[in-house]
Structure formats: C-alpha cells, structure tokens
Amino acid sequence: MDTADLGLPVDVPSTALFTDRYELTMLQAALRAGTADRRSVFEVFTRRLPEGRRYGVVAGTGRVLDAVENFRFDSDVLDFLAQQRIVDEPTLTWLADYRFRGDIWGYPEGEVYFPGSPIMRVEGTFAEAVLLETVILSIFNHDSAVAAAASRMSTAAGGRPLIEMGARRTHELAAVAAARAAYVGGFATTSDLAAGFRYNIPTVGTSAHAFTLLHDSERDAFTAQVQAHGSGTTLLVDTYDVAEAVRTAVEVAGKDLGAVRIDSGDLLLLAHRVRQQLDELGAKNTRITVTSDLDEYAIASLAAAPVDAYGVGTQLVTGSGHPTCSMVYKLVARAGSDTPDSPDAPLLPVAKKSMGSKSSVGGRKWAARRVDEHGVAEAEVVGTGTAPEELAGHQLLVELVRGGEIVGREPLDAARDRHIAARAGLPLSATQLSRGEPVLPTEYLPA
C-alpha cells in the first residue's frame, strides 16, 4: 500500500487554517501595497539547540510536503474567513485560487542539524510563501523535538529495540506524528494503530494490567492470552508478585514463552532477578521488556541489565523535556522591485536587527558539512552565493518542491536509514547524554 496516497490523518477540509491570522492580514496589506508578488526567500532554522543537546534531528519533512500539497482555501474555509471578517473581498478572491507554485529545498528527513542550519528554504512570491509559515513550523518544531529525543534514546539503548507507546500521553493526532518521528529517530515499533495504518510502522502490543485484573487469577489471565495469541506472546508479570507471575507464565506458556514485560518497581533489580528465574525455569530464550516512564537516562542506566527491549511513552512524545526546537521561519531575501521577477533575478538579502538574541543572517543560503581526513564531520558550513569547490560534494539541501510540484517525497524507511548514517558521521561525543555544546560549530562564509 502506498501510504503517501492516503492523505492527511485529520478530519479537516484542508491545511489552510493551520495558520495564524496575521499571515492573512499581512497578505491583504501586501496585495493592497502591490508588494505581494515580490519574489521572496524564507528559511527555517533555529538559533540554538535545546539546552544541553549536542545535535538536532530533522523530522517532519514528509508531513510538510503533505501539508503544502493540501493547503487549499475551499468554499467552507473561505466562508469562515468572510463571516469572521478576517480579510477583505479581493483577498478572498485571491485565496480561492491559491496554490503554492514556488520551490522548496531542504535538509532531507533524518539528517542532523545545528544552530543556523537552513533546514528548509521556501522560494516564491511573498504572498504564496508567507502563508505557509505556521503549518511548516508546527510540524518541524514538534516532529524534530520527538525525533531528537528518540535518537538519544536509541543511542542509549545500544541496539536494543525501542517501542513507541506514548499515544495516551498526547493529543490523538500528535500521537500519530510522534510515532512517525520516533521511527525516524530510531524506534522499531509503535503501539499506535493509526500510525501503523498511515505510515506502515510496525505495531506491537499484547495486554495491560486490566486484562489480568479481569480474571479470577493471574493463571486464568495468562492462559486466556496464550490460547488467543500463542506461546510467543508477551505476558505482563508485575500486577501482583513478579516472581510468582514469572513462574506461572512459564508453566502456562512453556519454555517457548516469547517475552515478559515489567512495568513498575526497581527495573534494574527486577530485570536481573527475572532473567535468573527464567533461565532456571528453562526459558532461556524468553525476552524481557521493560516500561515505566523511561527516558534516555533511565535507558542508559539499564545498559548492564538483561533487558531486551524498552517501551517509552511520556518522555518520548514530549521531547524528553524539550517539546519544541524553537525553529523560526524568516524572510532572508527578496526581489528589489514590485514587478514579478524571473527566478534568476538578483535578490536583496534582508535580516532582522535586534539588540537581543533574535537577530538573523540575511541572504539565500546553502549548507554543507565539512569532514576531516577520517570522514568525520567537523563543521556545519553555511553561506550565500556559490559554495567553495571543496564543499561541492557535501551539500546538504535537496530539492523537495519544484514549481509547486512535489519532487522529494520518499519512503519513511529512507529517512530512518539516513538518520542512522548521519549520526554515525558525527564525532563520538555526539552520543554522550551529558549536557554539552553542539558537537559541530556553525561557520558562516560570506558570498
């Protein structure tokens, strides 16, 4: 099944209202002023990584492409704008024919990024590009935060599989996006069926404590589950007494019991005790899965424990303390006149001047990652104009939309594989969980 054809997992007529009112009021003013058709370049970037993080993860690119494709002002949306008197009649007429017909370049999904990295560049008229600000930022800020947490957890897990199970800890639609982002960041499976349906992410899940409590005894519950799902199922063993539950589980399922899950208590101590008990009972191939408010630090603390898989919920879907990446969408270049320009016309760099930390760097940018003689990344290089010849083979931005047509859509597994490779190309210190500065410096080169 080609999941890209399924559309968005939201019951709305379009993505056009996933925006802020001021984008439409700016549009109306620009139309009146005659500046709406000025060729413009917007860029998505962050001025800083979340405190203590050493790299960021680009996630949500595929969802951004879906959102741009579905950004349409249909009759219901236009009626709402008219009734609320948000924009005037000429602006409504303009919106009725809205299609993004510009170009978008960006870091491919799964790539890593650093402060100042131009992870997406949106080019078109001011009018068509400015409307996309909020929907693009809402996707990237959420998905990249989850993917960064997932990447850190994946590193901490040391190759042991991770299960995303945070649907009940966030908005129902955010849960689907979070499962997708977690998969990009290195998680193997999800418990969320909507994510499995929409993105073909493998789904897992067997039973909760309620199933054990439903039955007259733990043995009855285990028997019912094994009869329904076979001996390869995962039995939850911490409803009452863990040692007694493990003994009963092996008696019911046999030595081929697939796995046991521990969801509370001292996970380090219990994992060792359960492993010893399983081995003594002859269930040496039975796996141990642990859950219970895990984050990357808790996972790392279990590195020496006989744990085979981790299930993570709350901390994952909330970015493990950093639920946003603070990405911004800024105009960095525009045409020098009100007359629509050809794509090759010169652009004037523009940038906000600020006494605080909100200044930006003007100009249409390229980005490349310089590597050392061992192939390890040593700097994120950002510049305007033409990139130096020695960096030509290390350019990061790829074409995503050309003339309004999506050209950069790809399977989700491609983003997942790319992230593994990108993370492996960073200095070893990138995998440290301790607080630190970005593992690569960002260098700006003049045109």
Contents of the next structure:
There are 2 protein chains.
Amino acid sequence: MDTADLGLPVDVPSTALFTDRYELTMLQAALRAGTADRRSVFEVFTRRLPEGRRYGVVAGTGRVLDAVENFRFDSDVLDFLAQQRIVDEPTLTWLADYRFRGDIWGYPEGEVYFPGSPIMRVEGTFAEAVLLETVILSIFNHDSAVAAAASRMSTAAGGRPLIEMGARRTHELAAVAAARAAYVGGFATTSDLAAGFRYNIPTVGTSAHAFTLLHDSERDAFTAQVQAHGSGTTLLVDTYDVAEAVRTAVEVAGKDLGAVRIDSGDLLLLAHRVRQQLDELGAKNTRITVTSDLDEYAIASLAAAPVDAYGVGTQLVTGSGHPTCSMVYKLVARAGSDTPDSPDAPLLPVAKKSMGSKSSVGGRKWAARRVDEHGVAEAEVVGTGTAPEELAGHQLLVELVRGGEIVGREPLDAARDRHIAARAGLPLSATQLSRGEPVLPTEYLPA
Amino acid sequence: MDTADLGLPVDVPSTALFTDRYELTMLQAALRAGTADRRSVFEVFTRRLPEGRRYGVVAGTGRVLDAVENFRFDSDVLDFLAQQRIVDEPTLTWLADYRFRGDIWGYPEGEVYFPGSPIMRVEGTFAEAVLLETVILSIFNHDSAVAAAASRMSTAAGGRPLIEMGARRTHELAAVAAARAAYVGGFATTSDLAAGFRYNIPTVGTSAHAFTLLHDSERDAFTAQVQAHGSGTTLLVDTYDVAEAVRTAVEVAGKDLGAVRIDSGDLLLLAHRVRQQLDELGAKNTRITVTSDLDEYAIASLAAAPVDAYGVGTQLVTGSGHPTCSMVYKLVARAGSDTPDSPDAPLLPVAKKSMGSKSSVGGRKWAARRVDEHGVAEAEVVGTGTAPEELAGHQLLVELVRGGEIVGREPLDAARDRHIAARAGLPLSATQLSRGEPVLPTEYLPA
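Alt. form predicted together with another copy of the chain, vs. the form predicted alone above:
Every chain and every other molecule in the complex is listed next, the one we just looked at coming first.
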C-alpha cells in the first residue's frame, strides 16, 4: 500500500479502528444470531442543514473510498480486540477475513445537498456494511462542514483568491482534510505543507511577526526576506507602524515587490491607505493580502476594498460556526428472514418509529434534482422504487464501489469544478450569506 | 520508533509536515541572513478565554512532546520540499539534520489556565524553535478546546460517569485526540476503539437502532444481543415504543439486565418513566444511560433525573460552541546581535507593537497561582525576571524537554488527576455553567 493512497500524509496500517465499539458488539450478536448476512442498505443523510444555511456541500467522498479500501483488521488490531475482550473468537476469525465486498453509490464529491439527500448508499451484508458507519460519518461530518464554509467564503470573495491558513486552529490531521475540503469548496491554496504533500494542493507562505522581531530592525528583516526569496515575496507590514513598513518594504524590494500582508487592525481602512501609498510609491502591481480573523461576512465587507487575496484560518476549519454536519448512517432496507442473502429478493424498508426528531424514511433511495425551464434547480427529489422518466437525466447518485472494488476515484480538481457548476445551477438566493431556508425543498416520492 | 509513542494509532514517519509553509520561508531567510542561530524564546498563550468561560484546561502536552520528538525531515519530505521549490539547497541540508535540541517548559497537562498564562515556553535557536509553531498550536488549540468542554460536562454530571461518543462527529484522527482530551477533562470511557488502542482509555459500546431494525422483532434483536453478550449488556429501548421495549428487555435479559439506553425524546420524562417501570419489573439495579444531543446544560438539567450515565458526542468534540482556543505562539525574547548564541547573555524582550488586539507582552515569563489564606486560588500571576519569594512554591511551569530530550512524559491518568485537583482549587464560581468572567484575574509583574 502506497502512502499516497491512504488519505493521510502518514502510513496507516488500517482505518478499521476508527470505529465505535458498538459496531463490533452488534456484529458479534448478529453473527451469533445468524442475521449478520442479511442483505442491507445503509444511507448517509442529514435531517437538517445547519441553522440558516442555504445548501450543503458534499466533501470527503474520495477520503471515504480510501478508508473503505484500507478497512482491514490486521494482527495488531485483532490482538487488541482479543486482549480487551471486545469480541469473541468467532468474531475475531470473521474480522481477520474482512474486507468490504459490497456496493456503494453516492453524490459525487463537490455536489450540493439538502435535508434528506442520500449522499451515500452502502449495500452489502449487514455485517460488512454496519462496520463502516463510524469512519464514513467522521469523514463526511468533518469535511462537508469545512467545504460548506469554504463555499460561502468563495462566494463572498468573488474572483479573489482565498488562502487556507487554519492548520494551527485544528487537529494536525484534521487540518490536512480541511485544506482538501476547502479546495473543493473553492479555495485556491493552503499554508499546510502536509496538504500539499498529500493532495498536491498549491502551498503558499511568507513570514510571521516573529521574523521581524528576530531582527534588529524591520528593514533588516525585509532585507533578509527579499535576499532569500526575491522581490516577488510577500512582506508582513503590521509589526510596528504600517505606513512606515510599507515605505521600507518598497525601498528594500523595489517597485516589483510581490505583495504586502496586513494581519491586524481595521482591514478596510488599512487596505485603502496601503493601496494609495503603494500606488504613490510606484508599486502599482504590488498586491495586498489580508489575514486577520476573517469569515465570509468579513470577506464580503471587504468587497469594495483594494484587497487582492484573503487568508482564512479559524472560521474556515471550524465550519464558520458549524464544525459538524449532523450526517447519520441509517439502515433503510434489509432482506427478509426468508431470503437473507438472495441478491434478487425484494428488500423490506425499515425505519426507526419512535417519537421525536430522529425518525427517518425507510427504503432504498434514488435522488434527482429537478430543474425549471431555465435550467435552474427547483427541487431535490428523493424517492424509493423507480424514478420517473422525466428525472432520468437528473439522477444524483453515481457508482463508487462495485463488489468491493473502488470505481469512483477522481482527481480532486474534478470535485472542485463540480462544486462550482453545482452551485451555479442553484437559485440565486444560494449566494446570499444571510440566514434563510434551504434554497431547494426536498420532495419525497413514494415507490 | 514504536507506533505507541507517536500520538496516533498509525505509523507516522514524521510530524514535520504539520507545518505552515511560512515557517520554512522564514527559516531560509534567517539562515541566509545569519540570524537563524539567535537564541530565542517563544511562548504559547491565549489573549482571552472563549466568551463566558471561567477557565481553560491545558490538554495536549503529552501529544506535543510526541510531536517534537518525531519532528524530522526524512527523504520523502525533503524530496517534496525540493521538487516544489519550497526551500533552497542550503535550507534542505539544514533540515536534513534537524532535531529540536532546545528546552521546553510548560504548564503540566490537566492544569487550568487563564488569559496570558504561558502554557508552554520553547527556548532554542530561532530556527529550531520557529519550526514547531504550527504543530504545537494545532495540538493545544484542538485538545484544550475539547478538554474545556469535557471539564464543564463532568462538573455538570456530578459523580455520574460520562461516555465520550463523538468519533462520528469529527475528523477520524481528531476523534482519537478528542477522546484523550475528554479523559483528561473528566470523562470515564470512550466509544472510539482507536482511542482505546492508542491511549488505553476504557472503551464501551452496545448497539444502534440498525441492530433492532435488522431483526424481525425487537424481541429477536434483544435476544440476539443478550445471547452474545450476556444479561449485563445495555439494550437500546427507543426504536419503537419505549415502554414496550423496556418490558421486552427485562423479559429477555431478566432482572439482571445491565442497562437500557435512551437515545431520543424527552430524556427527563423518559428517564423517570423507565426507572419506575424497571423498578416495578424488579430490575432495580438496571442502569439508565442517556445519549441524545447532550451538552453541559442538558446534563445539568438531568441532575435530578434517575440517570446513571451520559453519552456525549457532538457538543464534546466540537468544544461545546468553542472548537478552538485562540492559542498563539509568539517570540517574546531573543539574543542581541552581539551575542547571538551565548547561553548566558541576557535576552532582549520583544513584542508586536502595532494597533489592535494583537499586541503582546515581551520577555521570558514565569507564572504562579497565588492562593488566599484558605488555599483557594485568587490570581494567576505572570512575570518576567525572578519570581517573588512568596510565590516560589506556586510556580506553574515544569520542565518538559531538556536539551532536546523529553523529560516530562507522564501517564494520562496523572493529567486527569491533576485536572480534578486544579479545578477543585479554584473559587467555587468556576463550577457555574453560566457565562461570566474568568474566575481568576491575570496579574502581570514586570521584572
């Protein structure tokens, strides 16, 4: 197994431990009861978008495929499960031979979603499919939260490039996945070297206040940076006095100075002042990057300011107020007890029935996006059975895994391009940052 | 390198890529300018607690030590940096030989902190210390956010055990760190097998609604689970009708049924009803676990309910509204240009001076917690120079790394015990869940 296939910048012997213990408890009981092999359909969906959000963004699909492929119980893992008496001997034997042999369909990465959209459908025996619950949800709940924030920020930024700079604000490996999800959502670059290494996302980075403070003067620091990196570098101009720093920067680097970065203060005011000063100094092509506690609203408020790029950290990697997505993984259909593993027998729809907000719709689902006469999306249609003919060309689920073999891998840029296209196909209100209802209603069509 | 030393359930060749590119940009410029070897002091602190929080919890220290030890640039990493032209040849040569050889002091893990508390102090050359910024901040910002939420939840739960169940709501490896941080903050167990594997945290887990739905009846499902796991298991009773499920559960498992779990609905009402029903059925020792969208407020509101354990997911791993901590890593002192690497020469305090909220206090700091005549903490005292004699016994920083060698490793239980003791030493208002000011003021003593 090549490191580059693993969804991480590190060697992972297996993703099988990214699993809640109860999956194994259920497995052991089902094996013993003879129900483990019943054909089953699980679906990933969310009952609601985060409050006020207009759409969600599917991100993590590629990482899910990596995780499924590497979901194996090697001897280290089996020893741990045995020593801790987490499962019994027959279950250990079953796990030693485990690999997923079923089928997975799902929304392709970068697609948008709405409440009830079946963004992934996992089919196989109960045993092989139930084990994947935790890791699939971890990936989608994290990655889609970051991608949704990224998408809003990229709308707010218009055509200006966005730099992902949140590695220091989140877990060091979540950061790598966040950079990937941000790229899907429309970001251009990342500061995170691990994300560059793992996903070929372009990396950028200049300097911190510490570099200026290390030197005996700001001029010394700028000179050191320009000598090492050329005049195309980006100089940080807010350690002491911004106007003085900009003057020094142009003196040191010349009129070809690549960019200046402003990381504190009133960004709107400073951007205007610095632009004017740069122009007066003849550095008309020197760009201005701003990077202080930005979110989509702050970015939007700088639309009229002479800013050339935005660096975003905290609010991006924490999903701009919504760090997780409430995705669930639910059994929606299974074989009857008379035809437990017949591939052709009809499946029984199942669903939790008790009170409260956690009930769900049973049955193996398809989904399509209905468009109006102008080609603008008007509804997310979800149904069981056969889809109506007029929606045949608008089906959302694509094949990702066939008989255990990954068939749905694609380059990350495909997901990024798809997101731009999918968002452009939504009603215009999708681009509003203000709180509101999902821009598409979800309609259920019974079989 | 043993996997068990790495802070992850996976083999990590190096933590060196968990780094923002600008660290390397600065390194190259400082190497070329001859300033890279200046002795430097960096400190980790936060300017403010999350709004309304009374105290912070230091978590991640042990993971930082692992990350520092494994921060090496192996050939894969160097090849990447060369191919991408991220640094020049002399810098690559320097990186190939890199390991941290300096000193680190810090608040021991589990300790509480306040705005300005120097929770870690990293001393060495500028070059060796600046490189560690990103990964140190990633770890503290994530882990301390989860531990702070865990601490509030454990206060709210009184003596009742808390189960960490958030793996599916966050990145799959962030989940492992979150389980660890939750344990430091007072949680008893985790659902996450990877956390059990890596950190020996006790794991627990029973079953999901899918297991009930897989079977032809709830009775079949309960029977399967009890046959596989014994009557001491926990049965999930809210798939259909709770009262009927409880009756069936006791019929199937007998009066020795270990526990029932309620995962939806009005938990307060259901806990009372289910307790009464269990008692009437003679299952007086059967425990009740509740697990639906809990946070510290929901837990507190169930204090008077007959609940025996709480399972917490989303709100724990997302820091209960505050998924990151605003920790920063700042150069606070450095050698003068005349004595760049003399270990005995006095260091110059440095600090960013420009406008806004990002200025900081220069100088290498100590910290102590002053207590009143009853032994209750009354102030966090932070100073430069020598601490006053009356605070000598209350110093907070301990030695963690000496000359590059880790000297501060300890078992995770030590951090957990320390947190309980540290929290108990705070004014009683620290246990209030309501919003308020930090319970201790931070006082700065100049040298």
